[in-house]
Amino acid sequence: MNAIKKVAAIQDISGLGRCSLTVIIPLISAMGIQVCPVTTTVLSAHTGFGDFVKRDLTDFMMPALEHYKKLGVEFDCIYSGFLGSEEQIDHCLEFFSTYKNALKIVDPVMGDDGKSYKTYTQRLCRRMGELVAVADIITPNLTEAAILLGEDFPKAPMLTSEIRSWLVRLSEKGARIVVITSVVLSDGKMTTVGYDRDKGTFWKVQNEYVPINYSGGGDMFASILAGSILNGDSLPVAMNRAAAFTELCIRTTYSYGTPWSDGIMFESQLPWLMSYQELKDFSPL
């Protein structure tokens, strides 16, 4: 039998609404693979609910990471998420430099809808850019790809030829996978597309529109990624396997009236994730 594979997950954890840590270690464990969280803040709620209690782990990170190493652990990646400080960057930047063999994932979460988050100054976007240019694959949303390339964020559908060109400037950047969710091409459709450079191929999953943004679900959709190459799978079934239990996940939420700080219902949809289906078609962009 195989050894199961391990996760370092670096990421806040939050008490209420389904995000980072609580929907990325059930989520990826349900797919088989060991989470091992490394983690960065604890909150009683995500900061969508305004009012929260917050207790920073910074000094954690590399305690931590000294003791991994002392104990010899390996870790098959390396998954950064939401970070609060140039430290945790920092911090970020040696786990990445001790395990050189692993798979290093960034989510680089600053910001949705066309602006940043407020924690997020434009000094700590920049030093993104440098766990970005370390990553073997990385998954902005559309927001964080134009802050990553200084591009204003597009206010109408984008041509095939204009996100294919972000994709490849974005894998100039250093990461040799990149996808980018919640994209409107020019036929209307809300899309995530993905560039593998190695291969030279583009890749588009289309989504349905559900009108309603919940917290937490650029950390399903990246987490379910990240679990799916680990797996084994090529990159457009990775992102069919992720934006198909991602989408069934929020239209489940909006069909309750789930309030969207209470994040996205996936706990009774854990055994589809098991099985291992896909839903979805994937094509070329």
Ligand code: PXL
Second form
Amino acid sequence: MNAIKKVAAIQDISGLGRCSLTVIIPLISAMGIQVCPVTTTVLSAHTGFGDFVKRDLTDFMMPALEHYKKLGVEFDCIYSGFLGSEEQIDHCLEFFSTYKNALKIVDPVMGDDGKSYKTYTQRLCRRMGELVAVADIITPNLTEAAILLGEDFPKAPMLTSEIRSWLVRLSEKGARIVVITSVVLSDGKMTTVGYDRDKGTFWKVQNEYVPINYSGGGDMFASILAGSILNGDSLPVAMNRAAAFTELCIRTTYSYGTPWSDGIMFESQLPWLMSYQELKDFSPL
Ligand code: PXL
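Since the one above is the form predicted on its own, can you give the form predicted together with this ligand too?
In what comes next, the whole complex appears, and the chain from above leads the way.
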């Protein structure tokens, strides 16, 4: 048992734009959990900038794993996100199979707003399915859920019965907990939905809509969900904590009118996360 839980975060780091490790390290740390980065790529700015320089660290991933095995270190959680190549997926699979007792969280980052990111080929998206198959928890947004299910991106609001069926079908691919973000339900509300297969329960948390999509929003949501579950919160409370903090920070950022590519201003809101509030803004789906 680690005195403080350890999360191996298999993620990239971008100098500009607040995504992946520059979001995950401060947020999970603020929740009292240690982040051990397994850095896949170093970028001057995230790929949304269009123009950036990068150093690929794919060949660092297996030596890092070998080092951890030699040390006998145990991780409480392995958490993967944005990945740059099929080889990086192979290395993630090695981490997951090495740490069988760790909580396996896969954020199948592939796209947003109905489109896949430029760097994600169809083959890379298919291979992401292999990570989803070994995960305990997955956190796709609606675009990624559609890609994983081979469905068209829903242009209209979704019925509860429809999104429940998406949750169950995604869970049949492996994970016992599925959370889908950025779903518009037929009441017109922006909603996060979740399914716990073992308990047979469906949950939702609703959010204020903000008309801009910042980089790193998915990383923010998934890392708080991860921290919250590791700290013993129930699934709906974890969804509520992740959605509430993300909404708080997005609304703050929107009020300043900064560009989407700068990401979400979370620095001044960290005390909210650290104060670990009681939450009850969730309901059955
Ligand atoms: O937030 C996802 C993400 C992570 N890392 C890099 C990205 C993106 C999304 O564009 O470009 C490098």
